[in-house]
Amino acid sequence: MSELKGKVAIVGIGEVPTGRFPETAAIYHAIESAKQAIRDAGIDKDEIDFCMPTASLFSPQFNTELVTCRVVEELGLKKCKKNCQVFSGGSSSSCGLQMAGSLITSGVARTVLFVHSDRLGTGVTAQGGIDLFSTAGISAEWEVPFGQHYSSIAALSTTRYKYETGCTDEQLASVCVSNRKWAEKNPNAFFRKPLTIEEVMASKMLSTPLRAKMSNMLFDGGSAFVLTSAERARDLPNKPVYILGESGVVSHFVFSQELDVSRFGWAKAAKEAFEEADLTPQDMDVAEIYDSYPVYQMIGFEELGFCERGEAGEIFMRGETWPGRRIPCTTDGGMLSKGHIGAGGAVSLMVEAARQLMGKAGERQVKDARFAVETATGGTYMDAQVTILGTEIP
């Protein structure tokens, strides 16, 4: 447990559309989306006294740089007094926050800055992007030379997923569409067009029995989100979304050495959040859901506790989590129709989480919502991040 809970808020946020800008510099989508959160928040630039970057994966020249301050000079900030990268992958933005989080509460920072961007559509090729994907977190001992990937990966839990549940293929193309029903509200999501379950399971075949429609995509994209104590939030325009609850378990590095790759530590973590936090998912309004592939949305959706195991696909089929419906499930279109931006995924997640409570989702703006949780994973789903956030304190 963190044990930051009331006592640091998220007061900003920015974001950059999601999609394929060959002319666009890398650097304009961390400077833009910082901007934006830092305008959004109410307060002046130099009040960031820590700017925090996360890693960007299309280009180790970028990464250095943002390694090496160029947001803090771009920007302009005269009072940073560190810059400092935390990256793990897609739970960067559970980690970040709960570190920046811990920095304010321990008195070495007042204000964070926490940024992503990355250029993945556009600033490798293809073969690249392919190739990045099939390395990342894979081991290079023991599964690249046999050819793992992430598509192998994610086929691998699905069909035990599959096996264990009694899930249909025509369930999990169903939590495609339900992405998709957010995503045609998004103006910052890459695929608006409604999508149905027959297109789904007519999109070729990758690795049994993931389809090309069940499988993100690589785009470029930034966002970031503007993070203080809970004292000065309240004196911030926006309403303050403080951490409730968060936690998290690692369970591997190589793949083949998870013991359940259908559950992970989810339900765990998820325990400690909410338990933190003095919240059930029953409370939650909103239910921000890593989703890189349709089969952790579902996993994530049943191990933190909206339902039993191998019921989710009858609720995605449903249409339970779609807008207007019982369970709003990734709002913002996730990696699955918002596309996939790196790192950058789950920190749109937690943007998306920060925004529905600040009430300025726009045309996808849950009613009256109070409380979110945001799941995180990075590498092979080589950890669980569990947040909880929320504009009132339990």
Given for the second form:
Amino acid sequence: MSELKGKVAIVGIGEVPTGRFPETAAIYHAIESAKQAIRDAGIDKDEIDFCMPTASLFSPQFNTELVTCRVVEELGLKKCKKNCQVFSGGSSSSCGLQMAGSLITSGVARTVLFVHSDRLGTGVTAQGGIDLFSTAGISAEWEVPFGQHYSSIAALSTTRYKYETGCTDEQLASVCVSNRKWAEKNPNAFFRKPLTIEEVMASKMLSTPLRAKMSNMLFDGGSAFVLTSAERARDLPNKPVYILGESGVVSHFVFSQELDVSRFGWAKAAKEAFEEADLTPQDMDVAEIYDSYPVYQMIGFEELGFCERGEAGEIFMRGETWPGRRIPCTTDGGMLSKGHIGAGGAVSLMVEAARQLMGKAGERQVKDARFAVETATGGTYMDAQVTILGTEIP
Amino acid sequence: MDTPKKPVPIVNPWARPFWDAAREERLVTQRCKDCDKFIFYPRIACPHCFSDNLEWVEVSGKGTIYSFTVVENNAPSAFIKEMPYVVAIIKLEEGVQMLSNVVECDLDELHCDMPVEITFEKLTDEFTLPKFRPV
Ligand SMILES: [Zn+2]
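Since we've got the form predicted on its own here, give me the form predicted together with the partner chain too.
Everything in the complex follows now, all chains and molecules, and the chain you saw is the first one.
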């Protein structure tokens, strides 16, 4: 249990479209997202006293610029006291939010700008992306020599998950279809044309049973949020989006050391987060579940408690997670349809959770959304991070 | 495109006995003399009881496939020529898990919990990789 519940709130959000923008400088994705978030919060830019950029992967040079205060200078954040990077790979959304929240509740900071940007779509070649993700976060001693990479990792989870639950390839494909339904309504998503199970099943086999259209693709993009105290939040124009509960489990570094590659630590993290929030999965209006590959969205969905183990496939097949249906899930289209922007995949989900709760999700707005759960994981699914957000404090 | 050389393990000094044994086609792991648990990959202290009292022991090389995949497309550059190849997590009889490749197998016959045994493949003069084949 943390002491963050109801004490801090997301008050502003910003995001640039996900895509391929070779003419655009990487910093643009950071500063445009941050500018939007500050304006959305309705605060003076000089209220930001802590700038927290998370890491960019495409270029160490660019990441060093983020570390060395470029965002602060570009935006003219004149009263900023600290610029400090918080990074835990794909779980940077949750870890960053909780770090920022702790700084605010302890009095170290009053208003934190958290910002992500990357250029994995145009900053590296397609094979370069595969090669980057066959070494980044993969053990150079125990896995790289055997040809391990991110597709084979997701395939290892998928094979075991199918073996234990009887999940079918069509059910996996239905997760991609569900996320696409949401992306069709998201102007910031890259893939917006309708997708069918047949199209997913006809796409190229990568690592069995994982097909090309079951894989995320890498793009350029960025997103940002502003966090401040609940007290200050009540004076600002947006509905405050409070942190209500959070927990996490760190399970492995070397993927093959994970004892359960089709469950991980989600159940424990979720139980603790829901207990802190004094809420249940059934209270959630929106489930922003980290996807990257369909099996991880199904595992997250089940382990969080939205259904029993092995039932997610049928629920996704029936379209119960689509817009207007029973359990809106991964409502920005996720990494599978909005596009994977590195550590920002889950930052997008966090921003989307806040957007839905603020009532600003436009065509894909979930009616009267009050509570949302966001999940994130970094590296090779090394951790399970769960955050519960809401506009009311139970 | 030139195919880069297959990557060799970047060895941590305390893991050197594992690779020395592999070069002699022996599979060894650490075992904790205090809590008796087998340990893989090699550590500087027991990850179970935190003891420094570790020893190297030869293990059976028998296990099962915990999970597997056949890489058919989009492999890392150095492995493009190997496709299709099998990446698998092997659960050894001694209770530890390791990543490897399953070789000398019918790709259509592979399944989870399938029994496998150790075999060795020379990568360079310095490195031999432990691999597995169906029993
Ligand atoms: Zn021990």
